[in-house]
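Just one chain follows, in the form predicted alone, and it is written as structure tokens.
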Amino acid sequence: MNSANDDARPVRGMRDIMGQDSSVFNTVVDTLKQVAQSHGYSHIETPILEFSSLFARSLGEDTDVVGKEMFSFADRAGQQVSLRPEGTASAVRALISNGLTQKLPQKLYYFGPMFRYDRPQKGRYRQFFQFGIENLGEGSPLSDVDVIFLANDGLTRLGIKSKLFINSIGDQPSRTAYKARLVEYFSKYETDLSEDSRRRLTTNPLRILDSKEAGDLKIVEGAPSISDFLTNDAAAFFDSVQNGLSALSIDFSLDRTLVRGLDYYDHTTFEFKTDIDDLSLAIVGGGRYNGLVEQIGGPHIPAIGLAFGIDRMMLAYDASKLVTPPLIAVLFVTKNEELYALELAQQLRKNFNVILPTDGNLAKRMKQSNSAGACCALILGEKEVAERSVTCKFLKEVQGYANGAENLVSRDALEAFFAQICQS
């Protein structure tokens, strides 16, 4: 049973986002929405809760996400449901359940919380946020280039420096031949592999390449390359992707171990990484998944998508670039001026950000205004009400007015006065 102290702290791996973090959060998300819309994507909102079988079928029973990390439980009807661990499966399910498979392409973007029972660390939470896009219905390598360009566009607009890594895991014949060769190679080192990698040797040897275990990494270095097993069609597809990126002057590096952590990928896989606290961390990841729609129960539809990791992007974003709209405080001197102050605040809120502190004496409310970051306080006393004016006291230096300066301004000229001094 939880103690009273437990009630006053967040669940492990969950966090509150507030203050400057909230401003960065909104800036990142709003920018990505603008980018997605400028690339012709429309918004979709999917439920946080889905049937567990959706993720087992799409992500793969052997993945860490399904096997270890999902928040799953039986609802009151006894049905097994899960909090969504990622967004692609839900978007594909929505495509099928809303009868959109005959109205292609569907270019969708979404944003929201995802949930994985993972070890919390900086930039990784059990409730984390993703901004995803899904291009459902286009199979050309040019659409891969266009999706990667969208990711690059979003990071560029946010001023986040990153490096792009790409790979191809080929088509089905490519992967069948490659998996057989991987089993042959890794079997020689079976006793040295981690427990998870030994299990994957019989379930999905491709995923050993995705291992983060130090012992596995040394063995992976000598593993055969997927490029030697690509069919002519798969190799030509990947060449077209690389040529398209080069034509757009998007720098990239080949990473032959990049297979991503989920089973539904084929052909192109990619990641954008950035340096955070001396660590190179992925902040965008995605790839092509031509078989997923059919796997979930729809027709064969080619598709490609990506997801931005908002939590890590917040760490990579330069918060000093935030532009904070000016904040104005309206203060009454005595209760006699309260209604005048309320009226003035409502008038100004049509065009400006305004606070109206109501508790405590004038000095306390002035202090509250300062703490809130107001650029100035409009003081309404008996004299100001009688003359239809306000005393403007600056709480920071603004457009030539020194901190602490006072200026008497007519009510009729007030909005024009602030429109001038609030320009920055």
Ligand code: HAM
Contents of the next structure:
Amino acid sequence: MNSANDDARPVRGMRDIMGQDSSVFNTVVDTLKQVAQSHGYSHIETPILEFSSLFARSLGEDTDVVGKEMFSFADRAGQQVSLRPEGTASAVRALISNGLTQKLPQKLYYFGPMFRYDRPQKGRYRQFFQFGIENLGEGSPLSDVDVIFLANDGLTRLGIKSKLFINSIGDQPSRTAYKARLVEYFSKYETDLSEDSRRRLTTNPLRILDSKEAGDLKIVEGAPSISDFLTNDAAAFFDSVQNGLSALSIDFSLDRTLVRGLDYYDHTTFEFKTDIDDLSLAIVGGGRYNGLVEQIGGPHIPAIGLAFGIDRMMLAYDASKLVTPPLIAVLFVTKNEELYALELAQQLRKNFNVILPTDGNLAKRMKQSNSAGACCALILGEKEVAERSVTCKFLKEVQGYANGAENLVSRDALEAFFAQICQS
Ligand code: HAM
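Switching forms now, from the form predicted alone to the form predicted in complex with the named molecule, please provide the structure.
Now the complete complex, all chains and molecules, led by this one.
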């Protein structure tokens, strides 16, 4: 049992998002929703809990995410469930469980918390947020270009600078040949490899390529490249993707080691990276996953998607660009004006953001209005009620009115007055 002190702390790697962070969070998510909708994606909300076996089967038993990072537990009926570590598996499960495999393509977007028991650091949390899109049903390389274009569009609209890295991990025959060569290569260094990588030599040699162990990284540097093992079909597919990106003037670099940390990928893989302080962080990751629907029990359906990491985008977003709508405070002087104030606040809320501080004396409520960021306070005393007017006191410099300036405005003219001064 935790002590009372522990109860007042968030769980490690999890955090509250509020104040300006919350405004940035909403700006990022709202912009991505608009981008996804403008590309023809529609919203899907899937449960946060799924059977653990869904993730094990889709992401791969031998990935770090499934092997080490899932929050898994038995529910009260003894069923093994996990907090979702990502959204693609759930979107594919939903396609099958909702009988949509004959109604293709399904272009879906989702947004919400994901959970991975990773080591927390800047930009890496145990509860983090993704905005994902999944194009289920389209197999042409043009759709790869279109999906990457969407990510580029989202980042550009938010003014986030990043670099795009792409790779192809080929089709199944390309990977079979490549894996055989990797086993040959890594076997030479078997004793120097980390324990995980040694195991993966027999279970999944591709996973050694994204090992984070310092000792493995050196060996990985000299590993053969997937580009030498692509079948003609896979190479032609990847060429078309690159040509499409060039045609749209989307800059990219080839990263032959980009295999991504999840097993379901096929053909194109990509990441957008950005520098935050001295860290280079992936802010978008995605790729094609043509085998996944079949693997989860559906028919063969080609698919591609990506996820934006919202928390990292929040770090990369320039918060000084936030446009905050003006806030108006309504202040009654004595109890006698309380109802008049309430009525006025309700009237103004149809068009403006209004607070009505209720506790403490007028000075205290004026202070509260200031710290809430109100641009002006509407003061209602006996005189104002009698005249059907308000005294508007500016709490900041607004549209030519000095901080502290006072104006008597008739109640009937108030909306027109604010419409004019609230124009940004
Ligand atoms: P992912 O690369 O594992 O891909 O995650 C996508 C993005 O989520 C990352 O680029 C990163 O920005 C963010 N992210 C991941 N882990 C954390 C963390 N611990 N803390 C903060 N941010 C994090 C996927 O999850 C795939 N489902 C993407 C996809 C969709 N592929 C195809 N369709």
